[in-house]
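To begin, one chain is listed below as structure tokens, in the form predicted on its own.
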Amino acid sequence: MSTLSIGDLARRTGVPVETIRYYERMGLLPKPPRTEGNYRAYEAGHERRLAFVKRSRDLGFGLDAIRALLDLADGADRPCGEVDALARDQLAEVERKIADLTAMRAELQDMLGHCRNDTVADCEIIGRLRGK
């Protein structure tokens, strides 16, 4: 069986090198094997879980949850209404985060749309920034 060291599963991934050991330190990639000379060596199924950890941090799952979805992914045979229960939670997150942002948006134009490009101390974003 072919392994690869950890900057091979690095650049195949995508996952940095300290991220790796970070997901290996708090249990989400189960620690590789050693070689004689004390090196990791991954295996096929250590590319694949932590590709579905890079997909779910990509997606904004935290920790906990991704911790929660491989243990329910681990169990292929049970229902999934607790991945569909993950998964809407972290779709109201970022419904929430996009709210934000269109709401700093706004507020960032409305700034813009009032600035006269006078002086700084006439300047009207300063002084919302001040609270004025």
Second form
2 protein chains.
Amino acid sequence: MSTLSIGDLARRTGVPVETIRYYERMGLLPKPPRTEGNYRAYEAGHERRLAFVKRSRDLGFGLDAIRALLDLADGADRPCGEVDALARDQLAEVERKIADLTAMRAELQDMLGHCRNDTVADCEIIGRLRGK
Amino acid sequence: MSTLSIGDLARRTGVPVETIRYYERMGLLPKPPRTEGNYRAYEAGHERRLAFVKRSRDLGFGLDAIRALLDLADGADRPCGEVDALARDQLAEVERKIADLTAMRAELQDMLGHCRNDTVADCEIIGRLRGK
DNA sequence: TCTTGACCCTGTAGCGACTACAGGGTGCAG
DNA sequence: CTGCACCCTGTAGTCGCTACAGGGTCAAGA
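Mind pulling up the form predicted in complex with the DNA next to the form predicted on its own we just looked at?
Once more the chain from above appears, this time first in line as the rest of the complex follows.
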């Protein structure tokens, strides 16, 4: 056969077996045909779809957005404005998180830079957590 | 009275009422005394402690780390090496997240930069999600 | 043939840090 | 005395997995 077990698919895509089953339950992957012994039997189309999901997850898209992207990807003739909008929303979200984390990093670095390694009573870090 | 209701405390600290009750259940805040009508009655010490928790959360510390920081903050005479270590761990975590998000941002920006706003079939974004 | 072990199945519970009810009680102003 | 804002407990939902428990399947080796 040219079919893949769920374990094969997991190895090829780097997505854990449990996560593949989870994506199926969430409606991101179609239910594959089963073997006589009730094992899932995947084909190349399933692997491509899962790879799409994984790349989208790696870019931080949520499962709802990925469902939408998959739907859009299936309609070849439609304009890609909606795809663009989803990507833009995701970029905005990523930039918001970077801004938050950059502020945290600055404060943590500053706290650590002032640490004189003495007792907790005089600790700059504790002092700032208590309210500067 | 100089005591605060949970709503007062929420307004003063910017921490939602439900979250304050949650922190109490999680052992981050001591159980406050109650009024006759079974309302929580907070004092200044509670407000300081909650402010400490909030500042720590704003820096991204997890609740376990905050519990540890609170314990350390109470022992004034001990050296602050453990505090330092917790802050360093947190900084490393923040830097890891920034690195991940920065890579996502670059890829999203690149995808959007190549979008020629035509049909989904030729869409650069979809194309890259499918596997470049 | 039997057994071992790796794999697969379903269903459910747990994670972190909240958030959102449902279904009730309290307390004060008009 | 009647609203209404506020408070109480307890439980369930969020997101995206992850980790069992308790079983079934299947191929290789003794």
